[in-house]
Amino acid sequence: MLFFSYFKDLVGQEVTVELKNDLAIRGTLHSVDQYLNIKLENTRVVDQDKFPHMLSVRNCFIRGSVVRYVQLPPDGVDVDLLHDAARREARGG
C-alpha cells in the first residue's frame, strides 16, 4: 500500500506511464485506484510516429497489471517521505 498512498499525493501532476508493450503516454495523473489501475487526463503519446492511432486519445484508464514504469516529475518525489515510509512498512507498522 505504500505505493497507492504515494500515488494519490501525485494527483493533478503530469506523469508519464511507459507499458509493457513499449507505449509511453504523458497526462495529469486524475485518479489511482489500490491495483495501481491509472486514470490520465490530456494525454498525449510520447513516440507518435510509432503509436499515430493514439493521437486522438485525450484520456485514458490503464490497468495496473499492464504498466511497466511510471515517470514522476522530479518536483513531485519527496526521498526523505518515501524512505520515512519504506522503513515504517518494512518494521509492520
Contents of the next structure:
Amino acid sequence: MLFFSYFKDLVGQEVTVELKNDLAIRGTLHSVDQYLNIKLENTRVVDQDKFPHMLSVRNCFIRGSVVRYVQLPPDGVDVDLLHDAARREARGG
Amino acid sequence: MSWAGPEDIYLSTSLASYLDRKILVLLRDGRKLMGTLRSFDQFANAVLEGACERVIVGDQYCDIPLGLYVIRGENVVLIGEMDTEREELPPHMVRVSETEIKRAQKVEREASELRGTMRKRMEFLDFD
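Having seen the form predicted alone, please provide the structure of the form predicted together with its partner chain.
Below is the entire complex, every chain and molecule, led by the chain shown above.
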C-alpha cells in the first residue's frame, strides 16, 4: 500500500518507466492502481530508433508486473516523508 | 486494474478510455499486435478486433492480419493508444510482403543464434 500511496502523490509528474524488456518510456504519470499498473500520458520512447513501432503512441497503460524501474525527478521526492512512512509501515502501522 | 465509477474514468488506470480505439499491444515474447480494443478485465485480458501483427525487421515491416483475438493479460507488457493523426512508423521504413518479412526474420534469427554459439564457445575458452 505504501508505494501505491506514494505514486498517487506523484500523479502529474514527469517520470521515466524502464521495463523488463529494456524499453524506457518517458511521460507524465496519469494514474496508478493497487497492482502498480501505470498509465502515462504524453509519452515518448527514450531510444526511439530502436522502437519505431511506438511512434504514434502518446498515452499508454503499463502492466505493473513488467516494470523494472520508475525513474523520478530528484526534487520530486520527499525522502524524509518516504523514510517515515516506511518506518511506520515496518512497525505494522 | 481498478474498477472505476463513471466519474473516476478520467483519473484511473482503467482501460475503459481505450475502448473502441486503435491500440498497440506489446507482448512479453516481443510481438506487437494492433487492433481495436473491444473488451478488457482486471487482469488486462483484452479482446482485439481486426487484429494484426506488425513484424519489424530492420527497416522493413509487414502487417499480418489475425482477425478477432483474445489476449491473456499475463502476456501483456504495454497497451498504447495509437494516435491516428500521427505517423505510425518513421518514413524511412519500407512495407514488404509476408513472405519477404518471414525470410528477413529467419535471417535475423540465424544471425543471432550464430552470435550466441560463438559467444558460448568464447566463454568456454574463458576469453574476454
